[in-house]
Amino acid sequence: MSEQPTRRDVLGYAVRGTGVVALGGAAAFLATRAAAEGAWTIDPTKCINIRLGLTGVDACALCASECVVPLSAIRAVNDYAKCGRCCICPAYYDVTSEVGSDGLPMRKLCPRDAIERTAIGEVDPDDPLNNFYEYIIDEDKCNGCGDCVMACKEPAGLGSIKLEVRNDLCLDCNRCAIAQACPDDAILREVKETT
């Protein structure tokens, strides 16, 4: 015959049901506190270096500098069904250095030289400035200065690169370092719906 549980372990096992039901309710508000406040990004509206219209003026370099990782989570990407393939894109040449004898400018715009440039096709020896290309951004090279992005808005370029978070690379930080040096706050947490 098997022995009646005393008093005790009833309690004991009521204490430890009640801890375990608490654990996976704290558990549960906190997995859903974390998905309504949704991973970090960039407004475009309010970042400098994206926000279209505004010209003249340097780009904000407090995305490569400001951010936790040593190789800041935040990234240039080119949306190429934006891009014009331009055999001078202003986002991969300094546009304002000095011309070279194939007509090009010399200096390239990034500092880290994490744009690719590759011919579409085949070049036209006859006609250089002619030709396309496209422009490949090594997001293990970039550091998010934002540079290029500034450049390659209009009149001079097209506004296909822009500034993205890259969340596979983001530490996820509860209080982000850019976000709190964001002069803009364009820095902001993504609100995932729930349902």
Given for the second form:
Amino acid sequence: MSEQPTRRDVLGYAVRGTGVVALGGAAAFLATRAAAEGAWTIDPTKCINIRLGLTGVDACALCASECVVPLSAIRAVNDYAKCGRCCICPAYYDVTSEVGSDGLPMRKLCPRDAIERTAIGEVDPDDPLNNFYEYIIDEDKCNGCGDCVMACKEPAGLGSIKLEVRNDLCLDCNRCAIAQACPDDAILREVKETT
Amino acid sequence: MEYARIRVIGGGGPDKPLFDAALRDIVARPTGGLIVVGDSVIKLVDDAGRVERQWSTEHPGYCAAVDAKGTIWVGEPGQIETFNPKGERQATWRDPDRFGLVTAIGFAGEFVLIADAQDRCIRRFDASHKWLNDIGNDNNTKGFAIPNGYLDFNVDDKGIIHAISSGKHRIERYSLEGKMVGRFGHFGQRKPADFPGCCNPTNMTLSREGLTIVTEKAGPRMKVFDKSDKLLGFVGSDAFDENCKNMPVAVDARGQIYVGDTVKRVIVVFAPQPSESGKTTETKPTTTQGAGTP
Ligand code: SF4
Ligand code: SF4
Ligand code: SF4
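Can I have the other form now, the form predicted in complex with its partner chain, not the form predicted on its own?
All chains and molecules follow, beginning with the one already shown.
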């Protein structure tokens, strides 16, 4: 775990930066001022649940358990451009559960039943596997536990589900509680440049 | 039947990859040795595992096939290139509308069959390259269900097409006219013959004796089914890198099976092990490692 810059630190950099550019005149100041705006974000190359190459381990649930917001400010998000609309989505089904007479696993994976599965077009009554399905994550139920993200990761799935910090829910804590707990330093402060 | 790993073919040693970025297809040549497709290069590998010749393709190669005259066909995005065995280009057949991504090529008499993974169907052409019909897209999914992005098939000596529909966890069989004439396989995680995960199996080949040999991902495996679609043999995940997917597979006249480890970019060679009585033994997984392994 590394020490994250606090909001005060970021403000300090911005103030010092402002002092320097002020010497260059008002026009330069307006053009280049770095604002103190920023956001906590998840680095997909570090997060255990998202990063490629790490398989066969349990999902990390710290995003769900450590956030100061009761339901967490982290959500799973399905990138529809990447999703394969798999009939048997391992992020939706617990693929290790018993298979029913319809050929589908009998248990769902999400502990909060936050993923909805909808057939695209008519279901073939003689062959229920002969279809594509849409997977929609209910943001009111999801707490970012990461189970579905780990299950959809390549090579088991297509890696279309990722975890994201929802900036409309995040309280923008000076020291993000998840960042403090994250074993892989995957929660970063992204400072946005504005002009 | 049990299969033993007998060697690994790499690029100048079993630990060195055959290609810099990607190993995508393996073909057992009727005359012996292998054709291996990866990056934008074709490599001819002899029976001892040495690269005896190699040449470049115009675009990255995804598959290869050898026709009755010994011409080597290479499937690429948007086109097919043909080469003589010396690696000299004979022709380039471009059809961007029908060759989105060519991931398998087969021959049935005078017909040429091309798998287009982008449109998720198999296209049949006559000898003059005139399009005749598409196969596998007259269904609810408007094509093969292949979330893994790779469409593989083989043609048997009766002209029946055996194609992978990984998202439906089965192998489907079609006539040349596109009628489904059979299928086998189903989803499951508990029995060795089941196909687990979101989309398995991913790749296949047929042996001269009519065995169906498939590979799977997550965790990577190779399975052999007999003519009646009963599981004969099984090689488990510890033979391959656990992150392998879309592992190409080929079988030669001796029954040796060649599986591409797509992460290490080497070829793992397996040989059937006859039991002492000369009969086949019970199916025996060699490992039980990996997600989804029964
Ligand atoms: S496994 Fe991933 S890619 Fe496949 S349907 Fe589920 S969410 Fe989509
Ligand atoms: S992150 Fe957890 S709670 Fe949210 S949809 Fe996925 S499995 Fe359900
Ligand atoms: S900054 Fe605070 S509210 Fe936002 S994700 Fe971290 S702990 Fe939750």
